[in-house]
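This document starts with one chain, in the form predicted on its own, laid out as structure tokens.
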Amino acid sequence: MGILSGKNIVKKYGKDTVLKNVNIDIETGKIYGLIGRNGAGKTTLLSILTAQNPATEGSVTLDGEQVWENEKALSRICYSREISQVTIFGPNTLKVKDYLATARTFYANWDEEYAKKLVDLFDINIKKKISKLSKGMLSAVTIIVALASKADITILDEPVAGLDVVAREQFYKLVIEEYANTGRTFIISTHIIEEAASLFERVIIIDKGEIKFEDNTEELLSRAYRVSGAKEAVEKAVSGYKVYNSENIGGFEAATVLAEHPVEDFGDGVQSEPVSLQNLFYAMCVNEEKGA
């Protein structure tokens, strides 16, 4: 099984730290979720993990092997995002079919017969230039180069920030046909949590530059609960669990909750629910707001 690693990463914008000695690794053969707020970090840790961005300080490795300036590695990882409509000499002037070409000779294991499909799925014409696309055609441009890819290791930075529920759901569906019919890995950066969770394996929360939780997505969830009811019985119940967000109305009390370990029962006078990953995270943002 290959790991995509990366080690002690730290990156600094003159006296900005961007990443704080980031520790993480990526598995082949599973669906990763990367969220987080703006600014977090997202885009600079994707960016430096495919070697688009050096870092200041830590190594990036696949299977052992340094990713920087090294074509082996690099054939393998496909880093998706959003496409930029003007360049330093003005508006992006370069047709979609030209694009692709371009994709097509950078990425070894392309497949031109699924890139045609796909492009026909979501009604491109390869004809107009790309600063002539809308958003939601850039996006699904973007989706089309990552998925025809069929590199081992696939990144989409917010590849659905521009698409319909109609097209999101279309690329929900081939991320789940691509995954079971191949295994690869994906890694998607996204901040429309409650639709994407379901496609996570496992969720890597990152927030001002630090690696939060990584976990498998599912067993994260069954230890997350909304604990309510009055304040008092509330408070008795939570004692001794990691409380990430408490909310107060009168003498009425709700409290997300991560346990170690599934709870079945919080005890007398409270209620308990599950906590969906987009209200987890809220919680854990809003715990990192009033600095608890």
Contents of the next structure:
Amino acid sequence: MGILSGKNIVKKYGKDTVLKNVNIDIETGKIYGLIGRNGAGKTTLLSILTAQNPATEGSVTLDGEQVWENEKALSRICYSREISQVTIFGPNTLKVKDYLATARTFYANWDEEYAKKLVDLFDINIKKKISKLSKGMLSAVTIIVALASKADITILDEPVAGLDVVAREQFYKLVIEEYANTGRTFIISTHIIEEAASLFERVIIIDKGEIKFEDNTEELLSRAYRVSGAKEAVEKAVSGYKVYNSENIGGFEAATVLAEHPVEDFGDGVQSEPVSLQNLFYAMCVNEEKGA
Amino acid sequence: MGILSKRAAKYYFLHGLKLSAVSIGSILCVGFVWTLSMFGVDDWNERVIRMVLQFTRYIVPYLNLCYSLYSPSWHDSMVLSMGARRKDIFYGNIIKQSVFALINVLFFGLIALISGQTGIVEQAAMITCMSLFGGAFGLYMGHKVKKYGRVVMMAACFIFIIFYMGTSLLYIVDGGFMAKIETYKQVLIAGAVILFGVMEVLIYRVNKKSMVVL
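The form predicted together with the partner chain is what I need now, so please give it after the form predicted on its own.
Whole complex next, starting from this chain.
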């Protein structure tokens, strides 16, 4: 098992510190979900982990070797990024087939047959210019490059943002198939948490340039609860636990709780139910805002 | 040379070939138009060839500059996002620009040789050096445009306009100005080579920390 490791990563753009001393270990052979609000630092973190952008401070290693300008490490990583369609002189002026041909040139393990299969599956007209593609088609091209690269560590940033529900399901299925067949590592950043949650073996939650959580998704959710009931009863039940968000709805109190270990019973007078990853993430974000 | 370096070198080499084809195609189109407009006039063929050669001397360094200007935001950024290293991109750009300059100079030399022109070697050296300097200058400006935006492009255009106006003014005041400059060909060649070296050092430094912006 390999590890893509980022140590003490700091990234500054002028006076803004986008990443604040981030430490992260990505174990190979797992599917990671990276979730965070807009501007949390997801894309910056992924760019630095893949040596696409330099960090202001800190280091990134793959199996102990620096990733920066290292052919061996870079040949094992693919970070497929969406191309801006509005640039005057940029890759968006290329035809899809030329863009895929460039990918074929640079990715050492590129699978041409698989790429063709995916082009057919997503019904992409490869003769079209990238600037003329719809948002969904553009996302599909990004996915095709990521999957056909056959890189050990494949990173996708918002891959399903523009896809319709059918294409999204196809994408999730493809990732699971690839994972099952090859054991490739996937890091998927997404805002559509509810749909993708079941895909993630581990989840990383990033907020304001800091990693808040990095845990096994199932274990994390097994410790997360929504406790509801009369205000006094809920307050009593959740005391001693980390409460992320507490809402009062029609005289009833509902608190989102993350315990250290799974809790059998919160006591009389309250109801407890599991919390979805999206709701837990929402509670964390709301809590941060209240704290701020 | 690693596999990745070879792949990057091949990519930039082929790209240089494509750009050369576009450049030669454009020169031939211009030559064709001039042929149509001058056909039947005394010594039309000599005049057209002279004009085509003159045009090639100016357009090749200019095109190398233009193609290099958008490279950091386009091809370099794209291949960097696909796992190429910064040093592969640095050498790749030198390969691309050299291929472009060399093929165009060969094209120029071929026409000049067929038409019995003199001083071909000196002129070819001039085009090569000016073209390489133009390419390096364009690439450096491209890095600055990528970092600071179009304001750099506008500033560069403004400087060029001032330079062009100054040169034109000198030409108006002294009609033999260009001919005088031609007599300093060797100085110009040496200057272009030195500036090319300086620009490459600067490019190497900015390229070392280049980022993907797609």
